[in-house]
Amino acid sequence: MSNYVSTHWGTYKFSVDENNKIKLDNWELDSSPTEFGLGLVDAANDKLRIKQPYVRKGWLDNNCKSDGNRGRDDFIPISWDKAFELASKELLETKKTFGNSAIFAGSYGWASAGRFHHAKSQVNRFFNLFGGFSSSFQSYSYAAAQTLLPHIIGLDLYSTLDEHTSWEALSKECELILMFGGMPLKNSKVSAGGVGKHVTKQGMIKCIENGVEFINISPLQDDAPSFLNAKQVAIRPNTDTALMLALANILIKNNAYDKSFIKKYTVGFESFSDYVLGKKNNQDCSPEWASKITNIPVKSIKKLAEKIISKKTLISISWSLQRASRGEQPLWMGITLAAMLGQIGTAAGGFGFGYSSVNSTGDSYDKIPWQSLPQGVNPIKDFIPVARVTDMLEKPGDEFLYDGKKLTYPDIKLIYWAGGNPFHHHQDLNRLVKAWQKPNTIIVNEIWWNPQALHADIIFPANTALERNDLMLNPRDPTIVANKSAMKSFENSKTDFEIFSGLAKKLGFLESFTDNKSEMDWIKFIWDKSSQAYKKKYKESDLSLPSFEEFWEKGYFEVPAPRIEKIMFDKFRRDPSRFPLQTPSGKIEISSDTISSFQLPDCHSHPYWFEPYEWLGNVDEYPLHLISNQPTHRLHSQLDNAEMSQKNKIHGKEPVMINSKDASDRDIKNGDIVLLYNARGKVLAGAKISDNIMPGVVVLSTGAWFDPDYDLNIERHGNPNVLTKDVGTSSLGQGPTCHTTLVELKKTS
């Protein structure tokens, strides 16, 4: 019998010796494992684990109300019974006095790869049974895209990802992959919901072996793996839309775009073309115009246009590009450029959104509607776009725009958070800290003494994936894994299911919450229901899942690869009248009448160049552009306390990559402690000098645990979100804009 633990960064084999010491090993069937996941064992047993429930002293002394000292107070250890009593009392009082809409139940869903112990599912089931809650919609990773894509191509974000052309198909027909924002391989080490085998590197290699050329359009050379031998086009951050508009300008003026594709499969090109040619009381979007914006020479822009005209080209857009000021525009423009090249619906090109952003994009799999934990229905309709947490807390009752609707921020009195860390994801953390003081009560399920725990009032100590049984059952991964408990619960910690069961008992709906099922009962229930879905999917064949006992013994099962490789929009291309897109026109909307009807000042009817609110084209006292990309040695802020993340710090601080010229101008040497600052905050980091980053740009990866010195008003660990601005991409998508940030830095004394 093999024992596995599956996570959203990979699947590992584990063994336990006679002294109960756990050892994790890479799974031999995974050719490109994520090494940092091996640090889970040490992190699960380290000094930062929360051993038992705690309550914040100031909150308790202030009659269970906020005293403005969250994040700088002491905690008192209490029993589970006392913790359940305090939390249930606050939940009931909030519900009775203010109604369920005053409860914000936050979770980010990255908590585990388990289908049962998925924190967001547990949160939703509990609070829906309690009468509902104010919720959030979207993901920080791709919020602007989630709102835009249904208007432009008629698919939600997740359906779009499922449609992506496979690496195998691309390797056979595509000739050029133009990577706006690159394809950093480190990002593909993870997938929401879990990873069996990592396939992205092998997919890229197959493309290279078949002669596909890659071009990396990014300020960071490392955004393309070295084995791609990608040509680097260094571009000012946040100016990709301008470059694409110039390429469109060249295609139009040279009569080199695919008119038949545009006519048959799109709407709104004429209006867009008038804008590109400067016929709408705007500048002509010429290469000369774009060169001034992007800092790319005119000659290079023209050569790039020659390339995409002469080769079968995939336009690849990184998720990172839409996490910026007016982030809807580069994605919309990328789809438009791909439409002009006319290869959408074939394996020769088209567009992609997120190749190498996660492992599953470009993988070959049949999507099966696996069973998840039943969550019920939330009767409370109040919600916010996920990145608008601080606005919600600061401005209860205020109106805001989102996707053409006028909505109102709920008045939140209690926050319950499990399976996420807003002090990682959110922007302008100094603003968030102040807003975080406003609710009466904050309750969290948390594993470690991280900033999420330190800014709470009641802390329930939660388990890691090593301490529970589960199924890794990801609809976008062809491997199913039996996640077996490798260790007993650490000290007095519990699973989220046990925590919510304890609260449900206090509140009088234990039986409804558990459905009289134990952990293993639920896992078998999910397996049995998934088996039915599997049989339905393959009803014309003999394919079926093995018995649960067989599967649990072996430890994994692999869904057979699809017979036909996925090609995005192939049916639409073959017969657009029979297989129309779910847009108002049934076609790709280069211009959208729907978006136009919203009359938004920051998102027009077609792709458009908006000057970012901060950028290198208009610098003042902060002359460097900060990129806060995904880290190499952890996922987001997860496992920042583990060995691999810690050993890559510089004097205990997150490294910041600085070009040698910028470092020399400031007398900074490798390994120096530097201060990054702007009007929003100050952050300490360790200098890492490299010419892989273009001058004028610095890179401080996201995910260092927020470690503020409130007296000195400085963050000591290197968390870039102290510096990022908390404003939406636009009033259409309201996504985060972490990649639109100007800073200065200097060596500390």
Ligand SMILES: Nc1nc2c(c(=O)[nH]1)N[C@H]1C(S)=C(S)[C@@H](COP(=O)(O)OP(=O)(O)OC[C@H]3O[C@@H](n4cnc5c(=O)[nH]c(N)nc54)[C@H](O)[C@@H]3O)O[C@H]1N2
The other form holds:
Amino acid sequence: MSNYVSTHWGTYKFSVDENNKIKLDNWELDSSPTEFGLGLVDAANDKLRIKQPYVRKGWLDNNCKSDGNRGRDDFIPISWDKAFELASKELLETKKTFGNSAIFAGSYGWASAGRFHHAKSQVNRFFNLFGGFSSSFQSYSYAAAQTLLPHIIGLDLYSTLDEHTSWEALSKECELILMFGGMPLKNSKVSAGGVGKHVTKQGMIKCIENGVEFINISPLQDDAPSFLNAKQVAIRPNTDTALMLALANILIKNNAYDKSFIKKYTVGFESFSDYVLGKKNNQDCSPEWASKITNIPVKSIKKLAEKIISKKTLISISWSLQRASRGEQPLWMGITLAAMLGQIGTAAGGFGFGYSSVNSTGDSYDKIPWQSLPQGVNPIKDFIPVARVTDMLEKPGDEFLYDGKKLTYPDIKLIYWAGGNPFHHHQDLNRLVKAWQKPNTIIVNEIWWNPQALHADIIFPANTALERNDLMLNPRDPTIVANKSAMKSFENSKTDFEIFSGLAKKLGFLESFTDNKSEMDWIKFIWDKSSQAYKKKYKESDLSLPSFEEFWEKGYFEVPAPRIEKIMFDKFRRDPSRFPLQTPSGKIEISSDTISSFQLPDCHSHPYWFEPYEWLGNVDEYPLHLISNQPTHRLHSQLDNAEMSQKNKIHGKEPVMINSKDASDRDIKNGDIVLLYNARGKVLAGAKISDNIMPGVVVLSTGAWFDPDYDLNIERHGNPNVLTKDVGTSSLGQGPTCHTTLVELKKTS
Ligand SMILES: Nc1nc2c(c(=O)[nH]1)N[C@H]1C(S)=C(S)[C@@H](COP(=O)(O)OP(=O)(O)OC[C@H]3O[C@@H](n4cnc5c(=O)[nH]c(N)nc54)[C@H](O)[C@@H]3O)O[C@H]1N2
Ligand SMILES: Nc1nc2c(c(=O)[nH]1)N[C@H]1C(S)=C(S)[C@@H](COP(=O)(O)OP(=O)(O)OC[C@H]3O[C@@H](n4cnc5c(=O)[nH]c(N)nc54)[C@H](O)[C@@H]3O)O[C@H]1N2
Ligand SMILES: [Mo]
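Output block for the form predicted together with this ligand, input the form predicted on its own:
Below is the whole assembly, all chains and molecules, this chain first.
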């Protein structure tokens, strides 16, 4: 019998010796295991663990109301019973006085991978039974895409990702992959809900072996793994739409686009084409025009056009491109360019969105409708697009636009968060910290003394995946893992299920919350329901899961879901009248009457070049573009306290990558501590000089635990969200725009 623990970044084997010491090992069936995951055991036992419930002193002293001191106060240890009593009293009073919509339990975040202990599912179940809560919608990952894609290709984002042409199919027929934002392998280490085997690298290798050419269009050379031998085209951040418009311009002028594809499968090309040729605003989107915007030589733009005309091409767009000012545009334009190349619906090309942004995109597995924890229904209709949290706290009752609708921000008096870290994920943290002082009460379930815990009033200590039994049951991964408990709950911590059970008991709905089931009962329930769903789906091939006992004993099960060679939109291509897209026209909408009818100033009827609010084409005091990409050695802020992340810090600070020219202009040497700053904040980081980043751009990955010195107004650890701007992608998508940020940099003495 083997024991396994499963995480968003991979599955690991563990053993426990006679002194209860846990040893983690890579799982031998995973050919590309994630090294940083081995740090989980130390992190689960480190001195930053929260040992018991706490209450913030200033909040308690101020009659359980905000005193404006969140984030700079002391905490008092309290018993579990006292913590449940304080929290349930606040919940009841808020509900009674202001109604359930005054409770914000959007609780966005990745939490941990298990299906049962998934924190957000527990939050939803608890609060739905309590009468509901104001919620959040979309993700930080791809909010602009989530809103845009249904309008232009008629699919929600997840169906689009599931539709992606498989690596297998691409490797056979595609000749060129044009990667906007690259395909950083480090990002494919993870998949929300857990990873069995890592497959992205093999997919890429298969393409290379079959002679597929890769071109990396990105400010950062490292975005293309070196074995791809990708040609590097350094582009100014946030200007990809302009480059793609110029490519479209060349295709139109040379009569080199696929007219029959455009006619049969798309609508609104003409209006777009008029714009590209400057007939609408006198601005011809020529290579010369785009060169000035993108800083790519005219010759290179023309060469790129020649390539995509002569080779069967996939337009690949990483998710990062739409986490930027007007982030809807590069995606819409990428799809338009792919339509002009005419290979959508075949394995020779088309478009892809985030092939290496997470592990599963482009795999050959069917998606299985696994059971999750039943969560009930939220009777409260108030919601915000997820990244509008500071706006909501600042401006209760104000109206705002989202996807053609006018919505109103609810008036929040109590925040409950479990499994996410806004002091990691949100932009403009100095603004968030101020807005965060407004609600009466903030309650969190947290594992570590990270900034999320330090900015709360009541802290419930949660435990890790090592301390509980669970199932890894990710619909986008063909491995199921029995996640077994490796250690007792650390000190006085509990599972989120136990925490919400304790609260439900105080509030009088324990039985409906637990349904009289224990942890193992729930796990078996989820297994049984999933088993039935699986059997139903594959009844023709007579497939079924093993018994729970057999599975639990073995520790994992590789689902024999049929491998399929997926080709995005192949049915639509074969017969567009029988298999129309779910758009108003049934076709790909290069122009959208729906979006046009919203009459938005920041998202027009077709793809369009908007100047970003901050970019290298218009600099003054802050001449460097900051990219805050995903970190290599952790998941967001998770495991920043573990060995791999710590080992890569510079004097304990997050490394910032600087081009040698920018460094020498500022007399900065490798390893210096530097100050990054703009009008929104100041951050210390460690200089890492490299010409893999283009001049004018610096890279500070996300996830260093926010460590503010509030007196000096300096963040001391290298958290980029002190510098990023908090404004929506547009009034259509309202997504976050972390990748649109200008800064300046100087050496500290
Ligand atoms: N500047 C910048 N900012 C970004 C991004 C960027 O590219 N640049 N990317 C954005 C994106 S795409 C995302 S998805 C977000 C990610 O943002 P988050 O998902 O909020 O980040 P995590 O660090 O994963 O936060 C998870 C938190 O849950 C806690 N946790 C883990 N397991 C459990 C559990 O079982 N129970 C409880 N109660 N807590 C648990 C962890 O300790 C951690 O504090 O960040 C966004 N922010
Ligand atoms: N190891 C690890 N993997 C992760 C995560 C993690 O925390 N750690 N987080 C996961 C999550 S939640 C998500 S959403 C995905 C995100 O996946 P992505 O959005 O694809 O990831 P990023 O790392 O933000 O961006 C990838 C690259 O895009 C480039 N880029 C940024 N802006 C521009 C631009 O305007 N133009 C061009 N051409 N390039 C640009 C940057 O150089 C950056 O390195 O990653 C997932 N994978
Ligand atoms: Mo994400």
